[in-house]
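What follows is a single chain, given as structure tokens, in the form predicted on its own.
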Amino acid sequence: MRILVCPPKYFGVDYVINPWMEGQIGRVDRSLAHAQWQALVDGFAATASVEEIEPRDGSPDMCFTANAGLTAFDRVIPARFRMPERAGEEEPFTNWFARNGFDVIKLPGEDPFEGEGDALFQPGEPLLWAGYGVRSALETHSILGQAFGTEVVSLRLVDPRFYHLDTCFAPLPGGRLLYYPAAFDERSQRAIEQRIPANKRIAVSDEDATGFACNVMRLGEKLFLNQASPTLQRDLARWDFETIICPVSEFLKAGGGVKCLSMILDQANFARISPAPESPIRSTELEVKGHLLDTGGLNRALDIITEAGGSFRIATLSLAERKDQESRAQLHVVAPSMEGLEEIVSELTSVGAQSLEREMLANLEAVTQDGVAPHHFYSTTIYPTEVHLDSGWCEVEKQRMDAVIVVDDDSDPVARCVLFRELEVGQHVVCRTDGVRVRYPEHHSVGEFSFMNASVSSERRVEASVKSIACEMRRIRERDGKIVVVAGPVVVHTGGAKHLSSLIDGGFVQALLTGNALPVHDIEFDLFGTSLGIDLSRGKPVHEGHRNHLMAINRVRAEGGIREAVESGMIRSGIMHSCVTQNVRFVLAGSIRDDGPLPDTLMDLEKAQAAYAEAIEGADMILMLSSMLHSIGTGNMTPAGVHLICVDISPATVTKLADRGSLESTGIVTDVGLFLNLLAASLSGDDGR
């Protein structure tokens, strides 16, 4: 085996380009470094043929020859360094390869690739492990597979300490592996586990990992490395490997170990795959526009890409000159697979990104089983969506999140959101993200209270928030708009029932969505002055009061329903009385815990969901009052553009609604009874209609 090394004549820590270099500038002992390097090379020379390249003045990291390129079958792909501090090494390394008979294959484009530091062959197999995410670009991996006739497994590095693959990953003969799992994202860990069985993997400890125990140069059955704990040495001995400890402490100051200081020129023979496997890596061009910097929109987009295992390059960035203008960024997005790219594009589309590639038509696939969508279905968001059909761009109707898009086969196609359970055989569903675009609303100024701004208010801001909400409710009523209230039984327990009734009587509520509990407690209070047996005026339980809610249910059941009980005079006041007398629609969605239930309660969940969805159609505002499950369920049915007001004493409930993706949500953390009291008082000067 031939190994390429470079004497550390100019080695030192002169800059910081990785975490190991921090605090080490000017602290390298060059005489000790040279002695450590010479001892290492002498060890190599006893087993392998060692070749040297002349160091270049001004390139202190050139001794780390593993990064020079990747070789096999007398061909080499030389490095293109990400960091400008190392760019001066590219020409001398490339020239050396050419002079020594290698067929030099230069990478197209400008993507960085840092050689054997980020690309390691599984010895004796047509399998190349390739790292990305810190130094090397994912898109270069497709070139590697074609050049060497191998399968390429892309592994994303997520710990900046392990910035090259060879710092945390050492493939060994016999399909074995020495590695540090925490250096990789979950997808990459799964990819490793799928190809290397557990009995052929050694996961090193944190101590060994930070001592660069995975940075191994293997020569036959000898493993040269900086550090190995007794446990690791025993594990490797069971695999018949001899560990040779070669301390390179001075080089660790620059983030390099034993393997970093050496490059393999002759790989173990393997049967090349011909033709080379098609790379699964896919890429696309997207544009993100809006107030990208002051709202964090660009950071959010980039986080979406990296968290999904992709990578990106900002092709262009055009910043606005004024705060009221839009900025634009063009992104080159790469993913390790088509499925990964679709996941990324789908997420980016939901935050307003648009494809810069040719406008493709929507991909339609037929439903083959009732209630089951095609495998690659497009999942909708709350935001206005369009699909590109033969007839042009078509607005999607009944917009809601977590649905699919069905395109009806008419002469004038109609696209609409449909739930899984509503799908029928023969319908055509939009699949993947081709030909789909989403209109994402802009953020407003941080800290400004407005309905077009997702926010959560604490109790300190309740009065100011209530005044703004009341003002908006007046405007909605004046234009004959629609306000929907989603409420839980806490409204009654906290004394808010009379205030909600006044809102209904005043024409500020057009629909009430709730469960079985609220009307039961509301009616119990009207009949007996209690709620769950508690006298609300005194806050004390009454004798046998635990029966009161059951008695209320029983009496309504005897009347035949809530409307009948109101019309008969049995129910004389309260929220349900106001709904009936003001002809306000109410929908009661049942659950497994419901007593009775009331005759009006829909115990069929699908029918209840459908009734909720129908009730919120055309809503301008939805006021959610201390009912987490009903509120979240309603929120998931609600398209963008509807003002959501979530009031709850629990910050977690409020945050769930505020974080659903809508920018038109306001969360208020406070007692719902207090909120309704303040809201009713703020609206009390208005005459009901």
Ligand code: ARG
Given for the second form:
Amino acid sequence: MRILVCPPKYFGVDYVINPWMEGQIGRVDRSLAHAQWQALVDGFAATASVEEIEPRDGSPDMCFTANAGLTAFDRVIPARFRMPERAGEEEPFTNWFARNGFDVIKLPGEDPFEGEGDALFQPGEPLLWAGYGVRSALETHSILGQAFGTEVVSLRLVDPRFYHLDTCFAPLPGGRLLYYPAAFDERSQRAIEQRIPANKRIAVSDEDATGFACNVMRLGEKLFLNQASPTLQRDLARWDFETIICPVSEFLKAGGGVKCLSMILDQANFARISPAPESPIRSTELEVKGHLLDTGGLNRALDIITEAGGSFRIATLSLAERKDQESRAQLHVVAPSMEGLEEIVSELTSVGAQSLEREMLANLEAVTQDGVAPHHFYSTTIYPTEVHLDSGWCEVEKQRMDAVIVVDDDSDPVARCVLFRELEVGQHVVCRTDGVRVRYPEHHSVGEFSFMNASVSSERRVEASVKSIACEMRRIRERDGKIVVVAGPVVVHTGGAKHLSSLIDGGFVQALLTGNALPVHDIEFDLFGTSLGIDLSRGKPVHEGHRNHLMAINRVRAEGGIREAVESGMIRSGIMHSCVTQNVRFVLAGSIRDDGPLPDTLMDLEKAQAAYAEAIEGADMILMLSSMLHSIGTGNMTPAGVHLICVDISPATVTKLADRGSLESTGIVTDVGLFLNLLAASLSGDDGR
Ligand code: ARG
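Moving on from the form predicted on its own, kindly provide the form predicted in complex with the ligand as a structure.
Following is the full complex, with the preceding chain placed first.
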């Protein structure tokens, strides 16, 4: 074995480029460092041939030769350091390789790669483990596989203390591995587990990891390292390795251990794959634009990329100088695999990024089983979406979230959102995210009340919100717009029925979406003055009152339905009475807990969902009054651009509606009866103004 080392003549901690160096500037004991280094090199020399490179003044980290590059089969890919502090080492290292007969392969581009520090061969196998995320760029990994004829597995480092792969990962012969799992992201941990079975992996303790126990130089069966706990030594002995502790405390102050101080020059113990396997790394170009700085949009986009295991380069960035201008950034996004890239792109497109690979058309795959989408279906959002077809960009109709896009490919193609259950064999569904673009709104003119200040709790704030809502409702009525009310039975229990009824009579409601309970209690109140047996005027239960709602149901059933009961004069007032007399459409969606039900209640939920969806078409505003189930159901089918107002006594319900990611929502935490009272008063001009 040939090893390259560099005497620590100019070694010291002169700057901080990793967490270990913090607080260590000027604290290295030079003579101790030298003694430790000499002892280590003497240890190597007993079994290996050690070659020395002349140190360079001004490059205090040059003794860490592992970072010089990556060699195998007399080829070398010299490092390109991420940190400018170490850039001065590149030239002397490259010259040394050229002078010593290596075939020097220069890395294209500008992406950093810090040599063996971030790339380790699995002994005896055409498998290279490569680290990224801190120092080396993912982009460089595809070249490594090509150059050395190996498969490359990219591992993302997530702990700044373990900034190089060799600080937390040591592949050993026999398909074995010593490593510190917490240094890697989830996906990388899975990738490791897939290739190395559990009985061939040793996960080191925190103490061994921070003592640089994974930073191992192996010569035959001898493992040279800075530290190994008795447990670790025992485990390694079971695998027939001899641990040789070589303390390098002075070098630890710079964040380097035994392996960092040595580079292997003659790795050639595996059969190269020819032709070299294709790299799984994929990249694409995307553009994000809008108020990237003031809304933090750029940060969000970049976080999405990194958290999903990708990396990026900002290719161009043009920044807005004023508030009314847009910023734009073109991003070069790289991911360790096609699936990884798709995940990133789909998350980015859902926050409004657009693919710059414009020529990409939407992938259409045929449905092969009724009611089942092709595996890679694109799932929709509430935002306006277009798909790129042969004929050009086509706006998607019936936009809603959690659906798929079906393209009816006639001469004049139509794209629309469709639910799984509506899919038919032979229809074409948009798959993956190519050729899909989403218009994501950034600013909305919903006045001062967006979800951010949703937890309106003080009376004064409720009053202010109500006035503003009333004003919007008047404007909608003036232009013959559409207001939909989704309501739960609490509206009746809290005495809100007469107010909702007056809203309907006033022409402020174009559709009512609810379940079985609201009409039952509304009608019960009309017939008996009680709501679920409670006398609403006195707030007390009445004798035998629990039968009242059943009697109401029974009487409507006898009439044949709500409309019939109103027309026959049985129902004389209330919410349902107003709906019938004002010809306001109502849809009653049933549930498992319904008594009766009323003849009008749709117990077939697929039919009920379809009827709800039809009823909200073209809505300008949806008032959601104390009904979590029906409100969320409605929210799920509502496209962006509709002002949702959610009123509930429970803040959790109000917040839940914000989860659909809509910015056009107003949340009001208050008693719904009180809210309706204020709203009705405000709309009738009787609000004290
Ligand atoms: N101070 C050096 C740096 O931060 C230490 C390099 C350690 N080398 C290694 N292969 N882990 O770059």
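Positions refer to the first chain, counted from 1. Every value quoted in this text rests on a predicted model; they were computed, and no experiment measured them. So that the term is clear: the rigid core is the largest set of C-alpha atoms that superpose within 1.5 Å between two forms.
The Cα position of Leu165 differs by less than 2 Å between the two forms after fitting on the rigid core. Phe525 is among the residues whose C-alpha shifts by 2 Å or more between the two forms once the rigid core is aligned.
Arg82 shows a C-alpha shift below 2 Å between the two forms [criterion: core-superposed Cα displacement of 2 Å].
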